[in-house]
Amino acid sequence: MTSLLIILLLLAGAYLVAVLEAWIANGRLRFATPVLAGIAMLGRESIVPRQPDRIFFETAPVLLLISAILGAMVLPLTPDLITTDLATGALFINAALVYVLVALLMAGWGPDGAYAMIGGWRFLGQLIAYAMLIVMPITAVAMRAESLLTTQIVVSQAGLWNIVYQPLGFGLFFVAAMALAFLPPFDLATANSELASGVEAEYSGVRLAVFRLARLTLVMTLAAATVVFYLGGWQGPWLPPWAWSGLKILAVTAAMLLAGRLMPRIREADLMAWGWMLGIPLALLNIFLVGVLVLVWP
């Protein structure tokens, strides 16, 4: 049953996205567009095209929903609300999410075009590149909580949030975040400008629908860790805890898509190179100074 309500709220979470993200591309409020254009897509011929590899073509946007799904499943959004409180939940969101590569890259090799091919492998360079700004931050995270339990992270930052404690941690995962869910300005695996859509382009009708639901979903579900693990959870005054979880997730995402829409997009060679020689030696000295904090301030 709380499985069941977990997928219901990513749900009507993504409905959200949908909304604020065409809120802030066109600046109109309209909460019946993203029903409109789902109806648009679901009425529209499903087209293969001429040589795909079908199981990768098939599978692809299903297997980045469900990636999406299941990194939530560990995230708690009150005390009581989680599906599964793993000992390992932490590093699970990680492992889980590491499909999102695989279905991206799928999604660029399966319909057999050019466009597609080169978005799924310029998201593989990206999120190599980004990968360990994602496992490091939770590291840090997790020294701090003593424990893998994403419960128990929540727990630890009753006295002060971790965005605090380790800010360093916070910018490092919040970006690599936003690469990983290929939003601006790192949507290099869709490109509209350059690729016409990239691993999106050769999809259409309901396929198109599952993958642009299951990218949304991707958003909440990286937003809901960074509540999680930076911005202490179901934490807060006043309101109830299931109203500060979602408050704080809403407040995550439109800072994603608002910061996409004002930094500028660079070269993908420059983007490696900054995760490489900039990123991984930063999450490096984030690691240390909260191994100093933990040690000298508990």
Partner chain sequence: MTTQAFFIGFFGLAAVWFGVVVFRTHSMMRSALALLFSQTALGAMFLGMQAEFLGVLQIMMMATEMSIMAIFMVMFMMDPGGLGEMEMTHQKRLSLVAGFVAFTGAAAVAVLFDWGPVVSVAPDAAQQTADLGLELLGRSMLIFETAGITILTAMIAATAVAILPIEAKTTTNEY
Contents of the next structure:
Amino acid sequence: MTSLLIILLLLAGAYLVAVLEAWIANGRLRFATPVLAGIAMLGRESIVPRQPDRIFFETAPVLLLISAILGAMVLPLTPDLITTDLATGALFINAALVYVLVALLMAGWGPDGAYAMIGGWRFLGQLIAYAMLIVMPITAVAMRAESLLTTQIVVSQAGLWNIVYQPLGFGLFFVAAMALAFLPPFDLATANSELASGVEAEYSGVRLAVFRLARLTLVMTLAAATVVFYLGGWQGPWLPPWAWSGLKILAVTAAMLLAGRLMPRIREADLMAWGWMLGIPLALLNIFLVGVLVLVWP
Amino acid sequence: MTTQAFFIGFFGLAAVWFGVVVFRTHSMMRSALALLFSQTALGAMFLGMQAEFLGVLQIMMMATEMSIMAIFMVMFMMDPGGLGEMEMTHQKRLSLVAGFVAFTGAAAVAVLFDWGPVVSVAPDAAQQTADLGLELLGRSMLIFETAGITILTAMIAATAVAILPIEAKTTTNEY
Amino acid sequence: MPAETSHTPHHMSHTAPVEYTCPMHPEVVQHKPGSCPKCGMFLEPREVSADSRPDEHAGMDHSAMNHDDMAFMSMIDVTKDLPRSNDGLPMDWIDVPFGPFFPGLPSALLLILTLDGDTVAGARAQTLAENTALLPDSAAMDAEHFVERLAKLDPLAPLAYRLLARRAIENAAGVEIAPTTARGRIGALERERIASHLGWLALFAQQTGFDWLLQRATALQLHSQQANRQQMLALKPEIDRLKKRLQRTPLLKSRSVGLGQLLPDDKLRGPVARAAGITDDARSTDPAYIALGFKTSQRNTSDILARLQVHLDEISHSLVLIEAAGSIDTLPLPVVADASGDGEAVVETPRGSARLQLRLDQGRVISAQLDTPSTQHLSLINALTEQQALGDALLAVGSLDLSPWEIRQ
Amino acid sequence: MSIELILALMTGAALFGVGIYGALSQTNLVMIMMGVELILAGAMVNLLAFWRYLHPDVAAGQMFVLIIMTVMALEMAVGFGVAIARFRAKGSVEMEEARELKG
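Form predicted alone already given; the form predicted together with the partner chain follows:
Every component of the complex follows; first up is the chain already shown.
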């Protein structure tokens, strides 16, 4: 029952993200547009490229969707509104989201097209660099909560949100989350002007609709993860817990979508260099700092 | 009890089946991803065996590992797409026999040996994670640290072997 | 050695019988060239030797490696002819077309990049917009018609080419123009320069996925295309804001510093040349411009950032010039009835100086030669993109501000 | 005896057998590495089954599985390092050709 509710909430969230995206992009708040665009996409012909690896081509959008939904399964919206409060929840979300990489590799290889293939390999490099920046800040968060339970992580922020307690980790996690969701400025895998939409290039019709929906859900899941790990989850005065969760998630989503519009796309070489040479040392430093803080000021 | 047996059997079968697919397909990408799904099924099997931390860790680690495998497969193969259906094996009979012998040997030991009484209750997941952490940073710290240092060394050594030697840039390839 | 010939079919003696076999499926043997029915690869020719079925490895350095398994194929043979990447690994290179309607390039430009992974190993560019009918080099036509045709040559800079045609005809006819007219023309040309440079910014934004800049630059460009003098001057605060904002934009530096560098070369024109430190500006010798206080803007690094700065500086300076010029001319058609002579004109179009030479005979243009900046820039693409990452290469090509319409091959 | 333990051990044995077959029969270095990964996976299953059904209270059992995961990553790092170096030098990671060129 709860999981059904969560999936419905995710769909509603994906819809809101789509509205938000369009609003940020052209300044017009239209509530019908995403639905109409989705229906139009369903009605359109879904073209299969000439020599596809059929299994990969068909599986990729679905796998992307599944991995985004699975990631959301361990994130609490209220103390009770969580599908499974796994004892290893903070690790599980990583495990689920790594399959975004597998899905994009499949989508890149499957259609047998140059743009898609380059996009897929680009994302491989990008994610190997940035998956560490997802895992290591979460490690620091779990250190403070002394638990991998996501509910416990939220409770541990009752006095002070993690965004204040470990701002370095928040910054790294936020950047890495954007890179994982291949949002601009990290949209190297789907860069429109470099690869003509890259991994999405060969998808059309229903498959593209699933792909887009999965992408929106992924953004949603990552925003929810940011809220749970760094912004105190459901906690907040006056409003009921679910309202706080919803508001915070929307705010984080808006920030993620807005950030990419205000800067040019990052260069691939810089993305790699900063991820490995700057991001990972900083993440280690963050773990160290949090470790000292936890010992000194329990 | 029986659900657990069902899950172990199901995911075990899936893992073995994907493992066989690895060597049966001609497409290198499929081969690498079949190995990934074999390992993922194994992770799910670990979850079935109530080893939550290890199961999730297995599922997570293998995804990146096998994706890296995939790119090397595509790089180093003559026909990564598998359209040519090339034969890429040698000493097939010997290998088959060896594989079969290994399997029957291990299976015979598994079935015939008396493993003693089976404990039916495992500690709960949170307890396991805590115990594992204490084990790693307590009694087995030396082993764990050694493994950590070794993997770091191996990474550095592998990178050193793999990067282009500086003088090789100037001399032409003599082959 | 017999196998030496098996890879060089052209040197084969015609008397020896030849059969064709698939490099991957030795069991496929045909008497005609073609493709393999199993995998579609091209069949390779080989000589049929009299003694036995030739071993496919014979003659290679590892001829000792004879296999009874015919399916075995040496990977060393397969990879030895592959090109080497910069990192020393032998890799397959692929040709990928970008254009003629690619989101990150001027439309009608076809760019075929040879990609080595994500790195560009070679490039070929051509325009699909070339319209030779627009500028007949021999056929005669009257002067007004000629001006209209030249104005239609490049829809991205119609005023500049119209002005170029007018100047050349006036030069041929020996017509003197009044200083106020000259200033009005400067106003019109500078307005077009602003619009065009804003278009450059919009392309840059499009290529880098910089949505905010794309929206601002496109809006300003649309606004400035048909604006009168007051409206143009009212844009100044907005443009200043844009410039200030760009200075603070994160990632902009890393995206453009040191990329797309070009050596100073006489092929460089316009903003690209000025970003390379070359003073190449037809306006700097024009007395009307000098009277308005014109000065060239220059940078020396010759990278994309320098081009960006030159474009921004020129937008500001063009606004100053429009203010000083006092009016924006509508460029009416010339009246040069019955004049004859040779004329030449150089106009600094937004993309660089274009030169037109023509011969006027009884008010009719009987021959014309046109040299446009994009034609020169097209030949730079190979040097510009080689060994660059794909994104950088496309950005560098975009920063040349090619107009496919004015390229004359 | 329990059916779960037997099932897990059989899975381990089967993976081990498939891995042995792959490591011996494949000509390409990367494919051989895949075989080795399967062998290690078989070992992992066995270790975890022993931990779960024989000594669930000893955390060291889980630690061994962790160590094997580390070994798998290690094997990949070293294997690919060697593979890249070889591919650069010879243009091939086929073991048939490596045997040929050993002397």
